[in-house]
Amino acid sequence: MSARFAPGDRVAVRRAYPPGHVRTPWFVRGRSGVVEQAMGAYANPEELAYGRPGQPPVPLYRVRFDQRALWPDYAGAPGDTAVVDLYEHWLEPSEETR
């Protein structure tokens, strides 16, 4: 599987609340950020927790946010910023700007 995204792309977390096993952190769905790096393909760690084999590969990348967009009470600098690792089918095109 290519990488759908790049570096600089902005994207959205999916507002998903699936049981059982994942990797995505609840307090970035919903949220936008920057994709800083594209990491990758492995296999699907979701998967790989309940023995199956986790294919086909899924891109993994690293996704800046901003912290005042995913702590509404934030109260560090106005520049902070929190990276986090996302698999691809987590993430979609952002329609929000800089």
Contents of the next structure:
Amino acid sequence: MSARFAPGDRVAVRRAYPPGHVRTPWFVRGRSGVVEQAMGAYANPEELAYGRPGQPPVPLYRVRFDQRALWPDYAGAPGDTAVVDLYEHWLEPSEETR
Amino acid sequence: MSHAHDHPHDDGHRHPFQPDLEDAPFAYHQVLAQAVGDVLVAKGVFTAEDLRRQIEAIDAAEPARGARLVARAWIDGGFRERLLRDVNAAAAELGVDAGGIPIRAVANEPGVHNLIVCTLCSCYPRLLIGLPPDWYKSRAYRSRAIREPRAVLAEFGTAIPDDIEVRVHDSTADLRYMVLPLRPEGTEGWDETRLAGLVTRDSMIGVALPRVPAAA
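Rather than the form predicted on its own that you just supplied, could I have the structure of the form predicted together with the partner chain?
Everything in the complex follows now, all chains and molecules, and the chain you saw is the first one.
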């Protein structure tokens, strides 16, 4: 499976709340950030958790968020960021600008 | 009844006892792990001695292995590049087995301080920096390191100026992380072994900076 996104692409995390063993933290759902790095593809952990093979592998990205986009009342410095590992099926292209 | 000290006990005063390990009920997964281990030994898949040896090996992994990689990266620019590209392969160059899970090193820069957390559980590069400290697995660290990293850093005694970006890495998936700290000033001409002595576990998690060399 070839990677759909490239470093620098602006992406939004799906605002979805499926049950199960999901590796996407709640605090990034519905938020948008920038792809920092594509890390190759890995077996889908949401499938592996139920003893299934997790195929085909899903591209994994490191996505960078402004902390103030994650936490409206963020009390640190304005330039602070968080980088979260996210699988491709959780990401959509985003037009939103910084 | 023997007793290590001699203050009077006739006033109804009692010490609270520290609970023994077995005083808490065994959790489901503790029972499961014990049972699976027993079955595998009973079936001869491995021996009790193999199991004990493996536990000992895991417990023996220590931060010194990661510190060697950091020190080498400080004195060898080519190694630094290879470490930032592929930690597991760079570790193998030094004869260090970093395991099969890909580890990524994130480099501190003059304008960036990196901090590692796994908000979902407790992912950690054990083979390079040993067993995680209890606080790394605590709900308090996992929730606060991402939500208010500067407050957490301050509680570890680490003050990062506001013009330096604090970048928190959430290890939620198939990667593990370690921080490559900045080489402390005043270490010019130091060899790898001496430099490695400055690199602590906490500096590779990012809650602290490397030790500062004592003033001459």
